[in-house]
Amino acid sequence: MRLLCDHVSYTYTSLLTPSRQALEDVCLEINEGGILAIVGASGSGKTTLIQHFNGIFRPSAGRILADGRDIHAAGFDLHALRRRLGLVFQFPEIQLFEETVFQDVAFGPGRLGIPEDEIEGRVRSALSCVGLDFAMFRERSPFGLSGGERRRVALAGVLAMEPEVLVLDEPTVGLDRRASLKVEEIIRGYHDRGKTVVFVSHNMDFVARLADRIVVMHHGRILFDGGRAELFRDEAILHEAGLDMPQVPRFMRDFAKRGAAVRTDVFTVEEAKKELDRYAEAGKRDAGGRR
């Protein structure tokens, strides 16, 4: 499925409370296939922009259209939009509330109208999606569950529904380090099956090692859209938006100008560890010559 922003704004307004723009003029373009981040400071407008995908919100003005057609057009199938386009909120944790994994898992497949017959191959698809074992997790209360184990069962149930774009907001806020290796093995691996991934994070190491373009908001407004090497070059960028230089691409571009001949453009700690064995190799070869 494609997705377009077509110069979407967005207005909060309230009786209580004066109104405030969250988004404005955002131009956005989401091809099938990718990993897509979107970043920014707390209230850059990143949540509400993944909000407006699937309909939650509706434009103050432009337009979200899914393959060309405006969602809010009349005519135009919501449900059948959200079928197709997975949401993944904050803390999805919290929703959990049947009694067993299982039925959790499963809610969202029945909810669909998916045949009885086909939901538990869902469910034991998605559990294996996200890493648990399937006899042993069905029965067990969600509740029950270590924070990350709760976090994957509510990743399964929207799994199971089989979207064709993931979208995630801040998928690892609350994680520890082993917890959120495994959402990130979870996003590559639903990936790999064709499927396009979104998310927002405040993770830039996460960010780093996963997405193949990255979005900054800034204001409501898209400061940067491009691929990683790109805005990891421009510290500007990342010093007007608020944002941190992930420590693998930070250690290299400070090595590099201590004078060492080597690439800046690595952003995980095994693409560094290899670069930085090429460099030794080359520094052993070099001082074999000059003897």
Contents of the next structure:
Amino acid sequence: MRLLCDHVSYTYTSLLTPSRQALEDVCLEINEGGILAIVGASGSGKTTLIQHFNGIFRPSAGRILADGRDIHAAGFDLHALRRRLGLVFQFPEIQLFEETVFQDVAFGPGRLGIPEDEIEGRVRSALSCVGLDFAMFRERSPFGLSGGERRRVALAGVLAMEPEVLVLDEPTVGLDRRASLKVEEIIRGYHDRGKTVVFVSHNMDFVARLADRIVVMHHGRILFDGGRAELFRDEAILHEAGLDMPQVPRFMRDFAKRGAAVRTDVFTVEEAKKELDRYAEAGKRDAGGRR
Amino acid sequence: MIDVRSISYRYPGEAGLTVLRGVSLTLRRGEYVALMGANGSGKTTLARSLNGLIHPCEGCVSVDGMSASDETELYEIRRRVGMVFQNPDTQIVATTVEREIAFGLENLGVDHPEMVRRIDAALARFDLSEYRQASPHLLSGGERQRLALASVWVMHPHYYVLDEPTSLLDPHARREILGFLQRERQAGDRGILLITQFAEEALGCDRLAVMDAGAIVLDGPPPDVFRRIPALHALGLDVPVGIELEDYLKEHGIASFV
Ligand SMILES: Nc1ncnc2c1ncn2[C@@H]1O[C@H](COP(=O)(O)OP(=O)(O)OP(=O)(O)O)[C@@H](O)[C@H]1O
Ligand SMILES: [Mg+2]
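Given the form predicted alone, corresponding form predicted together with its partner chain:
Next comes the full complex, this chain leading.
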């Protein structure tokens, strides 16, 4: 599915607080098959933006198009859209309400009309995707889980619906390393199958490892839209948007400052180790040549 | 000092698992301790035992010599031990940001001018002034976390027990909060227990304790604990990238001038 935000603006109005413009003239085209990260300071409009994708919010001005059709036009089937586009909220645990973990994860597929005998398989594989043991967790109450466990169950609930587009708001919050790696796998798996993933995150390490495109939001506008190497090279934009350099390129940059000719546009620990090896090899060759 | 002596705990109910197994931990004023551990390892349960929200089945917890199992001491213990929960929504009770911060102060019996002074300072310090009259439920996740911390700060606790307090903050706000905690520890002589999944955050602490399946399995200065990279990975934890790569350089004899 292709998504297009066409000059979207959105203003929050409430009786208690002065109205606030959360999005201003946002234009964003999301084609099939990429991994898009949306980053930016708190309050810059990230959550508001992605909640437009499945019609939870309606733009105050501008349009949201899915495969070229305005999702708020008369006759557009928003429910069908929501089946194809799965959104995991920032506080996904508030979506949990059934008595057991099994029922919670099965809820979405049940509503999609998936046959009973297929549901168990889906629940099993969704729980295994998030690293929860089926036998151990199926009968537990979602309310008696730890924070990270609850988030994983909520994520499994959306995965079990097997949406075409996966939209995740802060998917690694509260997750331990093992679970974050699982989420990385899920996102890469989507990508490998040619599907689209959009996620919002403050975790620049996670963003840099995964995203092939990054959109930086700043005061409701798009400040930057491009590749990670380009973004993390641009200290002015990082500073303006209040973002951090991810740990891996930061390390490489510091190492380069100590006089080593290494690339700084590497984003995973594995890539960094390879680059350090290459550098060490080159050094040995030079030394050998001189001798 | 908060003194946890070999406590065990199991949640009630037939499915109740033993989630704490003989945990011992101390936290002194002026000390900054990080607590890391995989999901479900028992961090939050341990935190909840520190101010008597749950009572251990075995062992004991004391705060400045008062027992956390003694109901008559609980009021004073909760005044001294300020808690910020993992999900800020579970602790927000009032209808405006200002009233949320005032809530605990009213119970403390702080006089009005002092109350106004502390609230103003908290709004400014946690960058919430523009939301003074707003409903806490309209705030973003990161703003709610700042509000939860502000509400604890105004109480002038002796100890902070913070359950992943920066998980929803943007990088700038995270740095601000970490700087704030350092100042509270040093200038304010507060004891701080910081539960976190961010290995980098633990680097600034005096000690790092690591939990696994209800027990503390490592406890020491962060640089020592982080040196055990394979062990930490096996426990499901991250190591700061800087430490992992420095270690790689050393192990492979790579220097910046070859
Ligand atoms: N109310 C409850 N009833 C029963 N079991 C519970 C309850 N709360 C937590 N548990 C279980 O106790 C264990 C420890 O939970 P705890 O919340 O202390 O973990 P945690 O280390 O804080 O994890 P996380 O990183 O996910 O927040 C987990 O196995 C969890 O499923
Ligand atoms: Mg917890």
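The structure presented is a predicted model; accordingly, all values stated were derived computationally and were not measured. Residue numbers count along the first chain shown, from 1. If you superpose the two forms and keep the largest set of C-alpha atoms that fall within 1.5 Å, you have the rigid core.
*Asks:* After a rigid core superposition, would you say the CA of F107 moves by 2 angstroms or more between these two forms, or not?
*Replies:* False for F107: its C-alpha shift is below 2 Å.
*Asks:* Under a superposition restricted to the rigid core, does G68 display a Cα displacement of 2 angstroms or more between these two forms?
*Replies:* The answer is no, as the C-alpha of G68 shifts between these two forms by less than 2 Å after core alignment.
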